[in-house]
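A lone chain, given as structure tokens: the form predicted on its own.
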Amino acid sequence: MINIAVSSQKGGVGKTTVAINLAHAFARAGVRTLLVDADPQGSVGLSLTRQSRLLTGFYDYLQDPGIALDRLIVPTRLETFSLVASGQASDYEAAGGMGAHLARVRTFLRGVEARGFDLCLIDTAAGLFGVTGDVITSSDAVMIPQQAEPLGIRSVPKLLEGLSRLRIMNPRLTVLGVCLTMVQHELAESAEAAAALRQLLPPEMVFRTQIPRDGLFVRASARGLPVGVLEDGAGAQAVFDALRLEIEAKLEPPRGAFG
């Protein structure tokens, strides 16, 4: 199984929002796919399922690992594509600093590798410490949604700068890296701040695929439903079907095959 942390420096750049399509994504291409909500604030939860804050969730097991993770895997109409919502005790996640929770983020990993699941897409808290730190370190790979603003772009290097450091703690952390969001292309100052994100890094973390800010994202959220299942919804589901094969590209074989 690969796992996929989807994190940002900071909240409200397009990260749950990416984290749902591109499951949904890659679920629809076949690979058994498990969402993994470990955003406190239940962002995926809450827009998958009007019941996420009732299910047992993520941090419910980090607090106790004795919960069967059969009660945590919530199936949808997709065969190939499931969560876990954050759970009922998310306050939980303030609960030891970086490093508190990491056994048990890798145990909670190995048993949902356990059940077959070919990918975990997991949806992070904003900043790079506590829960956040201790699934990067426990992942395969890291990916990051980054809102195309110029204030948002000067943060990318300390932020790469953090995922450096974790990769001292797991050398095998593939940085994908960053993915443009919210990017509107008539307006020039979308424009200059991905021009000038490009400039910034090297060519091979920037994800060549954007995210446009689209009213569509908001529908999809208020009925509870990846945006390419909307009836309108081909070229949004068009632009995750993008990153998807961008990202699978970018991991090394066999992960690259996904089984």
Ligand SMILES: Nc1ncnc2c1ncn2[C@@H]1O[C@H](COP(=O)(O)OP(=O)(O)OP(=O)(O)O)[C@@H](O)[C@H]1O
Given for the second form:
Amino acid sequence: MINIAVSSQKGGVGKTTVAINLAHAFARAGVRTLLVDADPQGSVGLSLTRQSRLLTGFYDYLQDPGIALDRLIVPTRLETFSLVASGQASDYEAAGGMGAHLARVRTFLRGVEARGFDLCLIDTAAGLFGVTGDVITSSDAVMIPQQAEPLGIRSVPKLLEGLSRLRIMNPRLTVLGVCLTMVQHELAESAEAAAALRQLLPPEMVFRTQIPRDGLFVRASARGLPVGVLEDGAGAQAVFDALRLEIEAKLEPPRGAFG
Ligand SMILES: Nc1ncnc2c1ncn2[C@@H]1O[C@H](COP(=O)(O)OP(=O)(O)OP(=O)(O)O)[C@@H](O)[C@H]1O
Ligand SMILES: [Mg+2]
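Let me have the form predicted in complex with the named molecule next, following on from the form predicted on its own.
Expanding to the full complex; the earlier chain stays at the top.
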């Protein structure tokens, strides 16, 4: 199993949107995919499962690893796609020091792997501390959504500095790169932000695929669905299929787990 964290220092950059739709793209391609909501605010859960607040989830498990994993894993209509909601996160859990939950996060991931998933995609809260830090430290790879606007781009060097710290803690971590989100092709500022990002980072650190700003994403999440499920969602879904292919290419070799 490969596990990929979707993380950023900044909030509201499109992490949850990317995580949901990318997970769906992998699942549609036949990859047995588990999407884990590791944001204590529970946004994947809110978006994809009704009454997710009532579901036993990731944070419940961190507090009580005696909970059977099968109680956490929620199937969807797509056989290859399952979810774990965030559950009840106390403030303590969310803010706990780095490393405090490492052993439990790892036990969780081993348990998921034992259940036959090929991919575990983890949506994290903004920031690289606390449980998010422990998730990244336990992950094979991380991808970083970044909103295509000038202020957002200025935070990228800081993010990479943070990630290089995490790579010291987890030398196996593959930084898949930064994915531009909410791109408005008609806006000069959006194109300038993309160009600035490409100047700041080595070329392989910026995904070729860009996620356009599209009201479909807002509509899909209001209905609790990935965009690909909407009648007019094929175009938006295709963007995530392209992102999936880029990620597969980055992960193999040596990790050819996607077959
Ligand atoms: N490509 C897009 N086009 C239009 N709206 C988008 C797009 N991506 C995200 N949004 C909207 O922007 C808002 C923030 O997106 P999202 O929740 O995915 O960000 P996030 O990084 O997960 O935020 P947080 O840090 O709070 O977890 C949401 O209302 C979402 O619907
Ligand atoms: Mg989110």
